[in-house]
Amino acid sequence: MSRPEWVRERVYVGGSWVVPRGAIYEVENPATEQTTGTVRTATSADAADAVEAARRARAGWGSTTPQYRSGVLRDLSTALRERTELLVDTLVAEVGTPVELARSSHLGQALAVVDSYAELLETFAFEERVQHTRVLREPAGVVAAITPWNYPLYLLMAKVAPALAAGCPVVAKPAELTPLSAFVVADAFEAIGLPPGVFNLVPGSGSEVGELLATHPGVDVVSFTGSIGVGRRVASVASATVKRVCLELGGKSASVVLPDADVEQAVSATVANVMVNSGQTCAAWTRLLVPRSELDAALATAAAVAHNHVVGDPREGGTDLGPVISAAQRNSVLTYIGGALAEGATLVCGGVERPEGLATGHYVRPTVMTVLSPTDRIAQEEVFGPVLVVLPYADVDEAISLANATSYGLAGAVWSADDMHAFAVARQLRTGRVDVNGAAWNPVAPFGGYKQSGNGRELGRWGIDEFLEVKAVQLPAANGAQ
């Protein structure tokens, strides 16, 4: 099914829709492998048009009030609101994900964090006093937005709420396989009457207009989410104008069960978290950590929980699973679990082969295996797919150990009877995030990661304060103390 708003001609740059001088770019919806809408794309040059109208609109947005900027936010809710059927629809279609999790996930924390944002503003200290000292937290400048496939809709508004949230204007690029939901976010502020420029919008590939955004010296930070081998490019080509870079890069987090939790819970815990959105959730636990002795026990829980997650048609109320995003992605998570198989893990449940009923689409069985070593590939790297990896210690320091013996230090989850215990164990990860024993998701909370998942946070006070510069006034003591 297509609609009138997945065909799109335009893009939005300095408060008008303007024809870009791209090629068109035909949406694929991952469960049908049909063209689901177009996007005429943008060029470097139609960039650069959006990083100059960012530019003209900087010193106007910059200097609106944070109750202003509050009251943007709380109209750009109610216009996302307006739109929920169009977005859910939208982000099915694109991405795949079941309808449920695009109205819940997908569609409610972009809206949540919006929400946080404009609360935020109400109390956020934009100048304090340090003695004789004024501190003043001022916008950084234009920020690049560039934003990954897998959660399209949130990732945007948590770079874009924080940004305007600042006083910073906006040129966003989506990604390249799900630039459709950006464009009803361009609408709702086009509905609100965002003063011109203040938001763009340049979809369009990373290699011409991510390259150009991130190596423009009229872009002054570059907020990316996406694979760590294109943040690298990103951080290398930003470097040459010394310009603030916010990475998001992944992870490969591990979900530790201590000796006194409740494993079946834990565990049927953790293979939901791994499953939701078929696997492409960078801070999905994908590696589940268990006393050998309770080994045997996991892997009965982790199959049957698994095989219970119903794989299916995306628009259906009953489904869990939709397909990965693309063919592409199919053959990497399969070619990750055959490697596997071929270095001599063990396979509890799923594997290569395509789930019953599902000839077309770019499904993938959930599936659960051990390894012969915490060191092999399938425990060490992102596979981004519907993969659990269940791996036994000795004693809880082993458990800490393999938890941090990977590159990526994003997300993770403790597990105990014993919420100080599990705490404990928390404070000796070397990751960004840890939940423990399923504490829900926190919109106000720092998100982003160790090592090489990156660098910066997003969400609450300091999401915003990765889009502000700090300026100290030196004042005479006299006047400083009043």
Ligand code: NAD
The other form holds:
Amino acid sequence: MSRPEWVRERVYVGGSWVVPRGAIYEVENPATEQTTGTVRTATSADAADAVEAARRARAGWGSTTPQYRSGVLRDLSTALRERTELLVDTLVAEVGTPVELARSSHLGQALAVVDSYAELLETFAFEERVQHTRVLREPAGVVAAITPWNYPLYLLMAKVAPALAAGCPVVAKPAELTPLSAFVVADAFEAIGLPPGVFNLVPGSGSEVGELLATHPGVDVVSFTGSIGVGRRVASVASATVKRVCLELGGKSASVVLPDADVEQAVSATVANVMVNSGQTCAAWTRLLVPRSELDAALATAAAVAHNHVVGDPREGGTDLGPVISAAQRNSVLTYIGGALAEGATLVCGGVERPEGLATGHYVRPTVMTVLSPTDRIAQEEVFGPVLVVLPYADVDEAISLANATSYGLAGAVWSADDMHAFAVARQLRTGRVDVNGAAWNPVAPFGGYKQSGNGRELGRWGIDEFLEVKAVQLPAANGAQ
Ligand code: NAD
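Moving from the form predicted alone to the form predicted together with this ligand:
Whole complex next, starting from this chain.
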């Protein structure tokens, strides 16, 4: 199935649709392995044009009132809602995500973030007073938003909404594999009459368009979400211009089942969490830590729950897991699983074979395994597929140290019969977010990484800070007195 909105010959720069200078990129549907859309890509010259357009828009947009920008974000939310079916279809086609997940999570969370910034602007303090000093929070300038393919719409809005709220124009570069949903966002901005240059869209390669944005002296902030390797590269090339670089990188998060927890509930929720979006979620709880005495029970539950996850056509209502994003990603996941088995890991469920009845599409079986050592590669590195590693621990101190024993620090979970006991353990985890006993996602709570999971915080009032400079204006006593 293809739609006219999935054939894009122009990119959105300076409020106009212009023909870019790059090649045609064929967007593959990972479930069918067929081309589902085409995009004419931007080159570094197009990206430079977009930066110039954003610079021209900077002063005007930066001097609008918070109330005005709040209204624009509300209009954007409405325009995106009007495009619900197109957005859901697009996300299913380009990501391979199951239709209900596309609606509730990919789109639902994107809208929640846009709405949250429209609301925040009604009360956010852009100015405060410290003795005789007026402290102003001013827009940081032109923002480059570089995003990955796993939640392309949500992750784009987690940057665009706070950047616009702060008063910054944006140049967006979506992932090569999933550019189509970003075009619908540009359509929505055009429809609501966003001033020219405030949102610009330049799809293209990371090495060309992404790097141009990271190095361009006209870009003031790079907000990057993606892998550690590319994050390091972005930070390094951006350093020549000393611009601000906000990195949201990968994870290897632990779900810690404390000895007093309901093991079945905790394990079931952890397996479900890992399988969401076929395991392609940065914050997924990919390591399950259980008391050694509960290991057998935990493995039995994990195997049963994983086995019950339906892998199949993402357009079908009952599907839990669609394919992973690409043949390369599938190969990478299978290499992790195969490598772990060769190192002595034990398969509890899943494995490297194709799921039955799915000869086409980049499908991977929901997989659960135990390993010989928590230092094994599959227990340390981000697999980014539907793979859960179960690790036993002797006591709570060991559970905490195992949870913290990776180079990542993005998220985690703690399970206990006592919320406050779980909270005490959560405090000891070196990660940016911890969910206690399956608590719900909060769109206005900060999200970001400790350690090599990144240096930024998105969402809520922390998310807007990434796009604000702080200016102290000292006033003479006559005007500065409290
Ligand atoms: P990636 O790092 O390969 O690509 C991310 C983006 O960077 C893409 O748009 C890509 O084109 C661009 N890029 C590539 N090379 C570049 C360069 N040299 N300069 C500038 N830009 C460049 O990541 P991916 O494979 O698309 O996404 C998966 C990764 O993203 C995983 O590691 C996942 O954990 C991470 N992720 C993190 C979060 C978070 O909030 N912390 C959220 C989602 C995904």
